[in-house]
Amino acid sequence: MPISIETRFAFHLPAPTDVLLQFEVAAIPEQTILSSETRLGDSEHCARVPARDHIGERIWIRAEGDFEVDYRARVDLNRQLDTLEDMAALAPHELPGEAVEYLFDSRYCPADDFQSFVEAQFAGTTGGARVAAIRDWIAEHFTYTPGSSTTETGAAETFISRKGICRDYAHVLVTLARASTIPARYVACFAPGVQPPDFHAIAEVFLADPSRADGGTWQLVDATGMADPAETVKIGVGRDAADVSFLTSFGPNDFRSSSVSVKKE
C-alpha cells in the first residue's frame, strides 16, 4: 500500500545565511520511492550531500529573504518487521561497526546516568522483551503535550517532567535502551496517523536477526503509539535530533509555517 506524502515549509533569512535541509523520503532497500517532486525557493548556493549513515541526503543552501520548501512523494514500503518481545539482544563484541557508535551518549541521550534505573526498573527483561519493556512504561509514564518541550530539551528534562511531543518520547526511548546496552538511534520520519500531522520522530534499535544465525537488524519503536512500523517512512537517522532536523540555520532564521500530510493510499 503505497504512502501518500506532502509537505511544505516557509521561513524567512533577513541577512545571507547557510541553511541545511532534511526533509525528503530517504531512497534506500526498505522503501521504494515510486515518484517524488521537490521544489525549493531562489538561493544563492544549492548542494546535496550524503546524511548520517548514508540514510537520505541533506541539501545546503545559502539565502536571504523569504524561502519556501514544497515537497511530494509516494512510497512503497518492504521493510523487515520481526515480534520485538522475541529478539535477542546481540554482545557489545558481536555488533558490527554501524552500530557501536549507538551504545554513546548524546548531546540529548545522557545514557549513562540511566544505568541503575533501567537495571532496577525493567530487572528480568533483555533485548527486544527490554525494548518493548521501556515503551510501555514511556507510554503509561508520559503525557503527550504540545509545547512542553523546547529544541533544547533533553531526555534527562523529559524524564523529570513526564510530558513532552514526539521528540522527547523518543529521546527517552533512546536513552534507556542505550543505558540498557542496545544500539538505539533517533529517527526522523514521516507516519499516517500522527496527530497534530507533522515531522514524526521514533527510535530505531539494533538486535539480533531471527532469519540469521549471526547478525542483527534495525527495528523502528515508537513510544508515542502513532507511527506503525509498517507504515512509516524514514528521512534519516542520527544520533539524537541535533542530527537529522529538518531544518538547521546557521544564522538568524524566522520560521513562518509547516504544513505535513500523510496519507495511505
Given for the second form:
Number of protein chains: 4
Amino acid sequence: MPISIETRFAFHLPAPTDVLLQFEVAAIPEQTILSSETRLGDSEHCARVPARDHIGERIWIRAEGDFEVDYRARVDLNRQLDTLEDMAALAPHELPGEAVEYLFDSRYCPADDFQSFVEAQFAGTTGGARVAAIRDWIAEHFTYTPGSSTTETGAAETFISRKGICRDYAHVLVTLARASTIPARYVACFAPGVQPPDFHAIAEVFLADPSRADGGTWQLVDATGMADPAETVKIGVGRDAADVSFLTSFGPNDFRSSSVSVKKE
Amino acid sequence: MPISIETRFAFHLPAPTDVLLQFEVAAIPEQTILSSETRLGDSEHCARVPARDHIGERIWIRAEGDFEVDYRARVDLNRQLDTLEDMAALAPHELPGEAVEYLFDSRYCPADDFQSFVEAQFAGTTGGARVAAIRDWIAEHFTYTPGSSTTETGAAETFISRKGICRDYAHVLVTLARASTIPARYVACFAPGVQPPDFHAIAEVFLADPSRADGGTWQLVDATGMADPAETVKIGVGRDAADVSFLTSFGPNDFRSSSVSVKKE
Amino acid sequence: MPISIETRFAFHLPAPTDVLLQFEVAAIPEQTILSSETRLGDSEHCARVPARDHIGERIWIRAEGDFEVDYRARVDLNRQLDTLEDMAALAPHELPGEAVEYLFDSRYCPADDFQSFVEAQFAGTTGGARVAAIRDWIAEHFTYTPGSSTTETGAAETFISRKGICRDYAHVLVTLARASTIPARYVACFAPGVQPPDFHAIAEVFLADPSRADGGTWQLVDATGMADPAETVKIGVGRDAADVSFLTSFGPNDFRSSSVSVKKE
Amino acid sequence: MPISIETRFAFHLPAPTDVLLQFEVAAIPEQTILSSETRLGDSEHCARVPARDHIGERIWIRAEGDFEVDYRARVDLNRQLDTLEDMAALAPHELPGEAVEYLFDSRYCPADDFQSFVEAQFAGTTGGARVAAIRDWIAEHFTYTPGSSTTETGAAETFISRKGICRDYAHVLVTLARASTIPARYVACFAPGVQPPDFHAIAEVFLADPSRADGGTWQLVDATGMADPAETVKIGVGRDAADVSFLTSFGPNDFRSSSVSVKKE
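Would you generate the structure of this protein in the form predicted in complex with a further copy of the same chain, following the form predicted alone above?
First the chain shown before, then all remaining chains and molecules of the complex.
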C-alpha cells in the first residue's frame, strides 16, 4: 500500500543567499521510492550533498528573489517492525561506533542532567520496555500545544512546561532515552496521521537485534501518537532538530507558505 | 622532530560499569605514529570502535574496581600548515556533506544566537582572516582561569563571563566561526606548550583549499595561544566537548589521578 | 508644560479570573497629577494595593468575559534632573537599606556573571560616567528590533543577540549597572517620544546626592534614546520586568487590543 | 525552651573591599532574643541597614586583610504554628500589597514555567494542602546531595536533576508554590536539626489567617525535613537566595572557615 506525498513551499530571498534544503524522501533500503519529482525555482548554484548517516540528501541552493519548491513522491515501505516492549538494549560496550555519539548530549537534548530522573521514574524497565515507558509517560503528561514553543526551545524547557509540538515531544524522548544509555536520534519524516498536515518529527532508538551484523537496529517511536512507524516515511536524521531542518537559510529569508499532504493510497 | 607523549590515569569503579575512553593519538595521514604502547587494566569486556569522522578510536571497557590506563607514543607530524589569514572561506553551497553539520548548533555551541554579534564585531573580514580576528579577540578579552567553569559550561556563559579554560576558549571560537558560516569543530589533542600539562582542546575550521578533492581543508586554531598547530597531536574531534571526552563513565566512577607529559624530542 | 496620557486596552476572560493591573501614573512628589480618570469594566472584586517601593498602585480585579480599561491623565513633571556624567557613585557601604537589593541578581538580570565584562569594557569610569558609558555602549551595539524577543528573554540572551525592544535594553542596562555595584531598577513609564506609541520601559540608577537625607537619588536612563528623562512619567518600578507588568493574569486571558497616546500639551 | 546559637566565620580581603553580612537572628515579634553578642573584626567603615521586609539587619563593612565574625545568641520562639494542611489560600485579589511580589518570578525561581506541571501533579489540592503536597513530593523525589549544585543553580536545574541542598529544596518549593498562585519566599535561618550543622534555608508561604489584619500569615515549610518550624530561628527573607546571603563580597574575598552550632537548651 504505497504512500503518496506532496509538499510545496515558497520563500523570498531579498538578496543572493545560500539556503540548505532537506525535504525529499530518503533513498534507503526500508523505503522504496516508486516515483518522485522535485521542482526547484531558479538558482545561481545548486548542489546535492549526502545528509547525516547517509540517510537522504541535502540540497544547497544559492538564489535571490522568489523561490518555490514543489515535490511529490510515491513510496512503498518495507520497514522491519519489532515489538518495542520485547526488544533488549545493547550494553554500552556492545554499541557500534556509529551509534555511540547518539548517547551524547546535543543542542536541544541535555541528557546527562536527566539521569537521576529516569532511574527513579522508570526503575525496573530496560531496553525497549524502558523506551515504551518513556513514550507513554510523555503521552500522558504532556499536552500537544501548537504555539507554545519556538525553534529555540529545548528538552529541558519542554520537560518543565509539559507542552509542545512534535519537535518538542521528540526532543524529550531522545533526551530520556539517552539518559537511560540508549542511543537515540531525531527523525524528520512524513506520516499520514499528522494533524494538521505538516512535516513531522519523531524519535528513533537503537536496540538489540541479533540478526544484524552490528548487533542492533533503529526503531521509530512517536510520543505524540500521531505517526504509525509502519507508515512513517523518513526524510533525514540527526542528533536533534539542529541537524535536520527542511529549510536553513544563511541570510534573510521571508517564508511565504507551505503545504504538506501525505496519503495512503 | 618527533613528539613524545606519556599519559597515565586511574579511576575506581565501585560496581561493574561501562566506560568509554578516547586518549590515544589518532592514526591519520597528517601524523605518523612512530611507536605507541597502550596498557589497560583488567576488564570484563574491551572493544574498539572508530571515533567521529574516522579520526581516532574509542575504547569501550566494562570493568569493576581499580582501573589504570598507561599510554605512551612517539609521533611525527607532517601537517599541511597554511597561513590562516590568507585562506578564503568556501561559500556554503560549496561545502561537502561532511562539513555541513559543523555549521549547526551543538550542545555547548549555540552559534545561531551570535550572528548579529559576529557581523558587527568582525565586519570586513571573511574566511581565515575572520577566524584569525575571532581568535585574537578571544585572546585579548578572555582570561584563562582554571576553576572558573565546569563540564556544564557552554559558550554562551563563557562569552559573558570572559573566563575559562581551553575547553571554553575552543567552544567560543567554534561558536563564533559557525555564526560566521564557517564550519568549525572541537579537537581533543596533546600539545607540548600546555601549562599545566594536561589533555588540551582547541578548534579546527574548514577553509578553502583548491588543491583538495573536496575543495577544503581543516585548520587548527588555538585561542589560548598555548598550542602551536605545527606541534599539536590530534586525539579526536567532535561538534563540541560533549563528543570527545577522554573518559565517559556510564555509572559511578571515582576519578583518582592523571598525568600528561608532551615533549619535543 | 503638562503631558497628557490616554490608554485603552481590552481583554477577554473565558472564566472568572484574577487579574493584576498596573497602568496608572504613580502619585509621587516628582510628578503632579493634574487630572486623571480610570474606567474599569465590571468585576466581581476590585481592590487597590500599594506597588513596589510605594511607587504607584496595583489594581486587583476578579472578572469574567470582556473587560476594558480606559485611562486618561494630565501630569506636570518636576523631576530633579542632574547631569549623569557628573554624578558620583555611593560606596556600597553608604547605600541605604532600600537600595541594597537593587544590587542583587533578579529574574532577567543575572548581574554577577557580568563583573569581568564591565571591569574590562568600562575600565576607568565610575558612578554616573560609568552608567552613561554603559548606556552609550548599548545604544551603539544593539539594534531595536520588535519581534526579536519574548516575555521570557533575559539580559544574558539580549547581550548575546544584540537585539531587542525597550524591555530588553532596560534589562541589559540594569544588569551592567548592578555588575558595576551601582543599584539599578526597572521603570515602567509613559514617554512622548516612544515609536510606535506604547507602554515604555527604562532603567533607573541610584547615585550620590549629598543634598538628600539618604545620600542618594534615583536617575532615569534610557538606552533606547527614545525617552527624555525630563518628560518620562513613571507608572511603577521593580527589579526587572517580572515585577511591573501592566497586566498579569492568573488564568487564561485573551488579549484583544491596546492603544497608548502620550503628548506634550 | 531557648535555642542557643553560635557561629564563627573568617575570610581574607586582599584589598580594601565592601562586604555585606547578614547572619544575626532577626528581631521580630515571633522570636525573642534573650541575649546576643556580635564581634566583628576591624573595619574602615561599618553600617547597619534594615533588611528585606524589615526582617533582620544587614551589616556593611569595608575592610582589608583578615576578618573574623563571632556571633552568639539565645532565642525564645513564640511562633504561631498552624496546621499547614488545614489552612486556606487567599484568592489573589485578597492579597496585601507586600505579598504580591512573592507571586512573581525571581532569579532562581522561574515560577511561570511550572504552571502546567503544578496543575496536573497537584490537582485537587489548594492552599496549605497544596503546599504540603508540594513539600512531600519534593521530599519523596529529590535526594539531598551536598556538592551536586553551585551558587548558580536555579529551581529549573534542580527540578530536572532531582538533587541538591537546602537552598535548592527551598527554591523548588518556592517556585511550585508561586506557580500555584501562593506567595512564597526564601528564609535564611538557624535550626537545631540541620546535618551537617550550617546556615540553613527553607521556604515560607503566605496563607489565609482571618485573625490577622491583612488576612494572612507566613508559614515556614521545609522540604528537606531537617528543620522543625517550631524551632527555626529566622535570619532574613528574600525572593530567593540572591537576596539573603550571609556574606556578599563586592571584590575578591578568600573564604577561610566557618562553623555553626544550634542547640536546644
